[in-house]
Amino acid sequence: MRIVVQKFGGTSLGTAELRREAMQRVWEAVDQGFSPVVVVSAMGRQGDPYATDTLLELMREVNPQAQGANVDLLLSCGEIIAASLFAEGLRALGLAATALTGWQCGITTDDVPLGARVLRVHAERLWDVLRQGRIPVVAGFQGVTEQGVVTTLGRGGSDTTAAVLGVVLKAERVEIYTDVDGIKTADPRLVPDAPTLQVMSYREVMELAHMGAKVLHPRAAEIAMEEGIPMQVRAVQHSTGGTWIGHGVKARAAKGGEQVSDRVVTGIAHLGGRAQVKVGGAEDFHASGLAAKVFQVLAEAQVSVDLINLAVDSIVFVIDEAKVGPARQALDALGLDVQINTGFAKVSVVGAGMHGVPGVMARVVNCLTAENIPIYQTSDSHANISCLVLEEHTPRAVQALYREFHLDSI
């Protein structure tokens, strides 16, 4: 049985016309001899009646502090509605299809609210549906704990569902359908002519996603990478094209032998809504043990930190602006000097080819300096260099770096 997992995002299911296009992609897979397994997100964007953000807003109207199992249960409904409608749409086209929830597919998770992680999958029900010659249409983004509590997998969780099922079912590939024709070298809203990357490594995709690109969830790429399952990101309106993702050999094989270019920088990503936190008030954060306490209280307050600079007499890091309140409350309890400034964005250049290449940081700094864009903080890894800039400078920073690394010619 040749299995392909096809995941359709909420924006690619937002209208009846788009849903018909999505169903056509399933029909094409069947026509090519595949047994498709479909994974769907909740339909549309915030404001549409069944979108995840719409359901969350509805819950917040009832109780602004709502959290935990009740929220997870409500949010899981959007995907169930989408799966039911999509399965019936396929049946109307003459394709046998069965809608399934995440827990009916045997997806067992931990109990973390609004961001559970998959522990295991018992796929017997899925295999039964496939052996009957039917197409499983799975509600993405959801699972169940061992105690029977419904959970959701966090933002982009349907990508994770698709990747997990691709691994468990040993699929030939996982297709991610969205409203763009693949992964771009920069955000097309800021750089309208940014070209589509034909082939990428898992590592490059994960870095871009972690740095703010929203085409594919980084956890999905990580899961697929562990088992070497090729992925493809493509537009729901097109039968061809898109971006292939895999290890070097697998990606080239998926593209019919096309070679991956030896590029230093693959793309530019950005993430807005950042706040910079500066903590002082201690002569020696290391000797006093206060450094560990700072990060411990932030972890207990569910505040994730980024771009960390740890010195003897100060700690500087970046958080999501939405977490400023909990962060300040947690840090104030330590009696330290805390300064928090908002209105920042993180802009990153990403590329697996930059490791060991001298001069990339110099090009980034010179480029932004030439545009009179101040850099407030930096960090780097083997595959990315990130700069903290004022959020109002984000478009110019992205466009300048795009030109600096000639990303229009990829």
Second form
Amino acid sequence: MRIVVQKFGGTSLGTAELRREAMQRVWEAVDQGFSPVVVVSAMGRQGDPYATDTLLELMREVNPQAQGANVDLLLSCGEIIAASLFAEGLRALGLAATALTGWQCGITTDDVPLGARVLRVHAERLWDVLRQGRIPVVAGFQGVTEQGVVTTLGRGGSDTTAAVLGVVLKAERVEIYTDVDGIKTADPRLVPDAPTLQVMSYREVMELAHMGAKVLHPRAAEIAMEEGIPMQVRAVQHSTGGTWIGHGVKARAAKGGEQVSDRVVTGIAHLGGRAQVKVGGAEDFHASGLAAKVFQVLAEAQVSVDLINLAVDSIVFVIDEAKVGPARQALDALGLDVQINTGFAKVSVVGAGMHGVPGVMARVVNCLTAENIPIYQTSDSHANISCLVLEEHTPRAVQALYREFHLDSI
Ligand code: ASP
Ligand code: MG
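For comparison with the form predicted on its own, please write out the form predicted together with aspartic acid.
All chains and molecules follow, beginning with the one already shown.
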């Protein structure tokens, strides 16, 4: 059986017209001799009746602090609605299809609410459906714990469902359908003519996604990478083009003269809604053991930290604005001098080939300085340089870096 996993995102299922396009993609796969396994997200975006954000809003009206299993259960409904309708739509076209929830599909997860990880998949039911010559249409973004509690996999988690099923079923590829025709060198809302990257390595995709690019969930690329299952990100309306992601891309790109792994900068990502935290009020954070305490209380308050700068007399880091309340509460208990400023964004240049190349940082700083964009903090890894800037400077920072690194002609 030649299996292809086809995942349709919320924006590619938002209207009846788009859903017809999506079903056309399934039809084509069948026509080419594949056994498709479909994964769907909740249909549409905020404001549409069954979109994840709409359901979340509904829950917040009942209880603004709502969290945990009740929220997971409600959110899981969006994908179940999409799967039921999609399966029936395929049947109306003459294709045998069966809608399955995450738990009917045997997806077992840990018990972290709103961000569970898949532990294993008992795929017998899925195989049964496939062997009957039917198309499974799986509700993405969800699973169940060993104890039978319904979980969701974190925002954007339907990509993860698709990647997991691709690995478990040893699919030839995983196709991710969305509203853009692939992964761009910069956010097309800020740089409208940013070109589509034709090939990328898993690492580059993961790095861009971790730094804020929304086009693919980073965990999905990570999972696909483990088994080397190729992925393709493409627009639902176009059956060609898109971005290929895989190990083999290096070889494929080499044919055209370009080594993917040599690209110093592949793309720019940005992530808004950041808050900068400055902790002072101790002469020596290390000797006093306060450095360890600061991070311990934040961990206990479930606050994740980023862009961490630890010095003897100060600690500076960045958190999600949504976590300012719990962070302040946790830190105030230590009696230190705590300043938290909101309204920041993290802008990152990403490229697997920047490691050991002199001058990338110089270009980043020069470029932002020339634009009069102050940098409040930076961090770097082998494959990215991130700068904290004011959120209102994000569009200009992205556009300037895009020009600096010639991302219009990659
Ligand atoms: N519907 C979920 C979300 O909006 C999962 C997904 O679309 O991948 O995050
Ligand atoms: Mg998505």
